[in-house]
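First, one chain by itself in structure tokens, the form predicted on its own.
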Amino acid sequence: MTFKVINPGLLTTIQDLGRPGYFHLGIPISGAMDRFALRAANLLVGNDEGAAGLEAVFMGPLLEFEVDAMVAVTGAILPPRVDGEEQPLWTAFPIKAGQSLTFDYLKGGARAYIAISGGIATKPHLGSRSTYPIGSLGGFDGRPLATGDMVPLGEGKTVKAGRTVAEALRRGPGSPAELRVLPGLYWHLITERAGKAFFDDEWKVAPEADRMGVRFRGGQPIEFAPREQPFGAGSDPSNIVDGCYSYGSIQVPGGSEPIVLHRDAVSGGGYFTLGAVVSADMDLIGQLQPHTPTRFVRVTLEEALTARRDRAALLARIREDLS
């Protein structure tokens, strides 16, 4: 059971929920940039939430199916079509053997998630099918999809077409997008004025944004508190003796443009991090287009944990509605 890639689109990769447990070895978790959207798409077609699907960036692929299947597309507003007939987003719809799945132009967001009943059944690497191109791990030969690829599918469950996620339960960034941030271990390295400006300023997503990190520009440069650089650190005030990076850490090389480290980011390095975007908001970053206005919002640890609980409750409501 397979589908054929006629046109891979701009950048389409196989992703699941990632490969945790290897970060200490320098291997990132990878997986879907918008985990919420992938989970929802899988639930719609009767898959396990962690099943592998497709992550399409800005432009959808053209796929030809060799088997009947149920499909759902979530995340970005990238309307799907079956043999030219438009299908609803965040809703399960059928496709028959011999039919083609195509997509209209992007109308919002950045990454669409395509779940297919049975899930994609490529060979797992370190417990995951997620594509990590830099390490040539997972996916289809460790790379994005290419024209002519025959992608295997697992055995799917029977579910009804028309199952949908209510609009009130769908997540996406607002305008301006708001990303909640918990200040971190190195916050003391910047001045009080710089810390205030970081949260007061409006930033914009830079074109230099990928699965490793998303850069922001437009706010005031970060001013560092006077200090003597420790032995082993670089000469730039943003340098530290090498430290570990958590998922969502915010680097500011040179103090000019914050970079939020995302799914394929390295696990450590010599730049300070002023804090981290809370886990509940990392999905939103996956849907930010270049030049999107963005504000960082300071939160406490308790507020970050509440945000995580709220996100989990939203997923629980989707599971309940689709059960």
The other form holds:
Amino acid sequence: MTFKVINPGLLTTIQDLGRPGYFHLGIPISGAMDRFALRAANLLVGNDEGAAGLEAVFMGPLLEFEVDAMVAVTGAILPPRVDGEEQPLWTAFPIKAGQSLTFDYLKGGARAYIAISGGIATKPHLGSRSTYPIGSLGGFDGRPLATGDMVPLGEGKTVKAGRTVAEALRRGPGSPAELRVLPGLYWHLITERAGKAFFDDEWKVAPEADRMGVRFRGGQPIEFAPREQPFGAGSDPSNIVDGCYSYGSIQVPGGSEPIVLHRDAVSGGGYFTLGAVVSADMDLIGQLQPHTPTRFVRVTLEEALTARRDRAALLARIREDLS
Amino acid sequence: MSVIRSPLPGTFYHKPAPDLPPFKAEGDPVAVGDVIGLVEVMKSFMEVKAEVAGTVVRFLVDNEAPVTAGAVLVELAD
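Complement to the form predicted on its own: the form predicted in complex with the partner chain:
Starting with the chain above, the whole complex follows.
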């Protein structure tokens, strides 16, 4: 029970919900950048929400199936085709042994999630099948998919074709995108003017954005409040004497370009962080294309927690609809 | 008339390096498999190759300009 990779696309990796529990050892949490989309795709094909699927960035792969299966594609608008025939997004569709799955040009978003009934059945590493390519960990031999790979699948449940997530329950980024931010511990290191400008300015997603971090440019450089750098922090005012980085934290090396750390980011280092993007908006970051205009919106902890609950409620509705 | 589209979003380059001439200029012949430009995204550069042969009529995207997936980069005459 496998599918064969005829063409991997730009960068297609096996991802599940991630590898928590090792961040303190410097091993990132990994997992799908848009976990909401991966969960929905898995539910559509009758898998556990946390089953491993494929994350395809900007370009779809070309896969040939050696087994009958049910497939769902969510996240980016990357229209799938079975033997050339277009299939709907956010909907379960069947594919038969011998048929090919291909994709059209990307029409919106950045990362498509491809769930296959039974889930991908590569060997888990440290409790996850997620691929962390820099550490050669998990996924398919610790690397993105390549031409000729035979990817194993698990035993699927029987579900009906045509199961779909209602349009009102689907999520993608807007343009301009808005990311809610909770200011953090180091906020006092920057001037009031710089703090205001960070939220007032329009930023653009830089093309080098990847699974480690998403960089933004176009806003004013950060101005730091005058202070004597503590011993060990180095002379650059954006440096601190090392600290932990959370998922979603925003560092600004040299004060010029904010970087939001994502699923494959390092767990600590010597840059100050402005704060963090709220958990409810981290999935949206995974769907930002290069050059997308973006604004950061300041929120309180209470607003961040409300946003998290709203996001959980949305997912609960999808679970209910598909149960 | 045929076209070559960008396979992915990013930044389009006409040249292999800033100090080198463009891959193709207007009026140049293009064979299947010829590189007509680069798209940069996620710290890597992907070559855009012609899937049809022809002659370059014009580029529709400037050097170092942003492109979306599926955007027409070049028009070719048969």
